[in-house]
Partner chain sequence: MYKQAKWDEPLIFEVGKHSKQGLLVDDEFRQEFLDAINDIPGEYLRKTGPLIPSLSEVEVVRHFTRLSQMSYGIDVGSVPLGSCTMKYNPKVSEDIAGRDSVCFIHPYQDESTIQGLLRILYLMQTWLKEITGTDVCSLQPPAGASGELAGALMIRKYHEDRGELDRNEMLIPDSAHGSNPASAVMAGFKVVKIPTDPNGDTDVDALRASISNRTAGIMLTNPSTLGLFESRILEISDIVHKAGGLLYYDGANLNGILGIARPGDMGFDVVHINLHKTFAAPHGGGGPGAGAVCAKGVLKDYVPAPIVDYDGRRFYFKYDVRRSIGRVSWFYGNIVPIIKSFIYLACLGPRVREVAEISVLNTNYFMKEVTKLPGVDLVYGRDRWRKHEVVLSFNKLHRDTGVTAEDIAKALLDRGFHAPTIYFPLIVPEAHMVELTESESKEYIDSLVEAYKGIVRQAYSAPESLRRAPQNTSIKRLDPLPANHPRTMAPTYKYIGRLKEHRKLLKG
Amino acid sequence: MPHPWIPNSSLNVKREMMKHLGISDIMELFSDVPRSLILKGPLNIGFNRSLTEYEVVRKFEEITSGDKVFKSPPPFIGGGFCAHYVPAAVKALISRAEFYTAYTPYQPEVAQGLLQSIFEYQSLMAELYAVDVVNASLYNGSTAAAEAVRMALRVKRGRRKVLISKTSHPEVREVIKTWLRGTGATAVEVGYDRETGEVSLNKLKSLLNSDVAAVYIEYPNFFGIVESVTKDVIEEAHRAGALAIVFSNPIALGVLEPPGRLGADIVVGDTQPLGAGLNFGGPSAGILGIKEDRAMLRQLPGRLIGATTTIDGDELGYMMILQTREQHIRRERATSNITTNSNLMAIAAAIYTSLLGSEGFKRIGQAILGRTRYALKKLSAIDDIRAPLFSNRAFFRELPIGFKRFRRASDVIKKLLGMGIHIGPALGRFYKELKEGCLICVTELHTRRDIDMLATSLSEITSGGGLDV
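Structure of the chain above on its own, please, the form predicted together with its partner chain.
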């Protein structure tokens, strides 16, 4: 039978086309492939034979039937990604096939809508982060951070070091280190203050010198803390002639002062909370922005959309700009190898942001901040829980807690899982010295009852048989 996705697999059509080419066997088209390389039999992939649409749906459902989707209560898991609501309008609009089945807009005249959407994404993110230019997206927050670091090394040519706060996302730190292999530059981690959960300003100062190209921090940091030293870190970086790279959670920026206004030279972030969903970690889109500065602009990685006019000057339109920075033009001298980015997720972020508006952004920030505080209040009332884990009380969305009688937070997480509630990740996974610690994340999706339930369950677990398992 002809396959529905391969129209010309119909025997008659195939024969007709082959006849047209003067061949009798389709393998004649592969006569230049060395015979020893031609596979003798079919590949062993799929489920023994081709499946019908209804069979594959059934197969997927069977395989995943034992999986648990945490809906009530939604997961309290943090660690960079948190459960947020994806508005139905976002889902509907990014399901428009003209958007999701399109390619990179190499032909701007048929892609004006796509280009305008991305131009709007760039403009909206620039507003949110208080910078002048935001690119058309990178893969995600972790690679945006790595690109920012590499960009700083190009801008600060000759300097071979970058300082990274240990209060940053541990996986982002790993990604940056991998992306620096081959540059000759090194990433040095700056320790944090065990008391406050903030990067140690003294340690930072002792490491800063004229060889440092950039300082990378997160705001709020991996623990959810709005570090009180953020501004000092930026100032110290500047004093040493280094760039300050600040990673910020966009959903916080209706309430928190944007990094652009705190003096960051490069802002980065991830659109996960802006209508991307959890997606088991991907995709989302990486945000990267800068102030208007010619030297910086020349080193910007990734696509950039700009407004222009038609050749006759009659109309305004949009197209890719400054393409001479990019791999398809500049090849080995490109600012990055990035080709495919995360366009559809960027459009999702633009739609989400447009739905919220500036008032909505303030409101959602308040709603999340209020819930974080409520969770803190409830959890700190439990005897066997140290909430917060550090002395600092300025949290947004995520909150680190510690267990006094359980030496490993992972044991508590497992027990709570048995009650249908999921918190995490255990901090011991990333910080040897914080084995008793764990993150909790609350968002607009969590109700008062959800948080109460979490507190009651944790109280039960931690007060009952708290000996190490």
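What does the same protein look like in the form predicted alone, given that the last one was the form predicted together with its partner chain?
Partners and other molecules omitted; one chain follows.
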């Protein structure tokens, strides 16, 4: 059997090498070594199996980084940004000087490679979200969401309201509201069902009218719930003549139906899970895509890279085909005043997506889904924990839990921090009615042992505690 830690140890490879060297026994290569010094059996090294890149990295960190916290276990903190593994290939490639710029190039004749990389990013994200057009990226998911709302208001001229699900990320909601100041438009929040944790379809229907330009929903939502009413929300928006904007976590689309296929007019996302890492909250890139519609295409913010052929048709050429920024056209007609894209992070997302491929996306989605379910099973077995916080059990990556004996989840979070385990955020920070709740994020980084450690630590704290009850 080939040894996982020894190159070229396969029997077939050995035979081919011996044939080339003209020897019949590999021991002929070691004829000058005393027989008493030669091992009679295979080397007992390694773990008797090949390790993944992440397993090797984590093993080295456990050995060499005793002073670092939140490495073993990795952080369980969620709230939109979660800990994901960034392959070494992503870091190596985006460190190349050809990519090391935040700017979209203006001179196509000297930047074909860079333009092609952005074109590939657009194409990959369009396929992932099942839409026709994705721009060259925006600053992050929150600005992409705000741009999508502003775009919907321009497309649906005369309509001055946008409905936003209260199950959407609270900070994204605040960014959208900020961007609507001075436009004359208003954002109206749609309440959620306290039992299921999903947007209330009845409340949405009651608020829909001819003044609504768009409906904004997240899938999965801020609580990690895969909203079962997403398609219904889209259909209700269309019945009222409004556009449907759906924000989706890209890493979830390996196992979930893409929003474009559900009927979304505008799709939004953040590339943070796609090779960007945490980096203290940034940078990342905002994903914004649309179905092929002339009215929406003319209002698409940011930049768009296109491809064409040379006159003889032999070669492809890339160029910027859309850049409706305020420096290039009359200021009042600009679709956005963001003057660039998150080029480097968009390329990182393209590299990460290419490395995984469709099968890799499916497998990583299944891995996260399985870990989320295992965490739910372990935490729900603890008497003093409500897991999940809502009756809904369709969760991806993030999981809302509640503490029965404690008025504030922040007390439990602080206690866990002292044990080297990071969970959160506390939901009371965003929802006054959920002070006893918090989020837990589980990704491909977390092992069964990590989740068991979290469950054991929470059980110890909640059963004895000494906290504010």
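Values in this document were obtained by computation on a predicted structure and should not be read as measured data. For the two forms, the rigid core is made up of the largest set of C-alpha atoms that agree within 1.5 Å on superposition. Numbering follows the first chain given and starts at 1.
- Annotation for residue 58: C-alpha shift of 2 angstroms or more between these two forms, rigid core superposed.
- After superposition on the rigid core, the Cα of residue 419 moves by less than 2 Å between these two forms.
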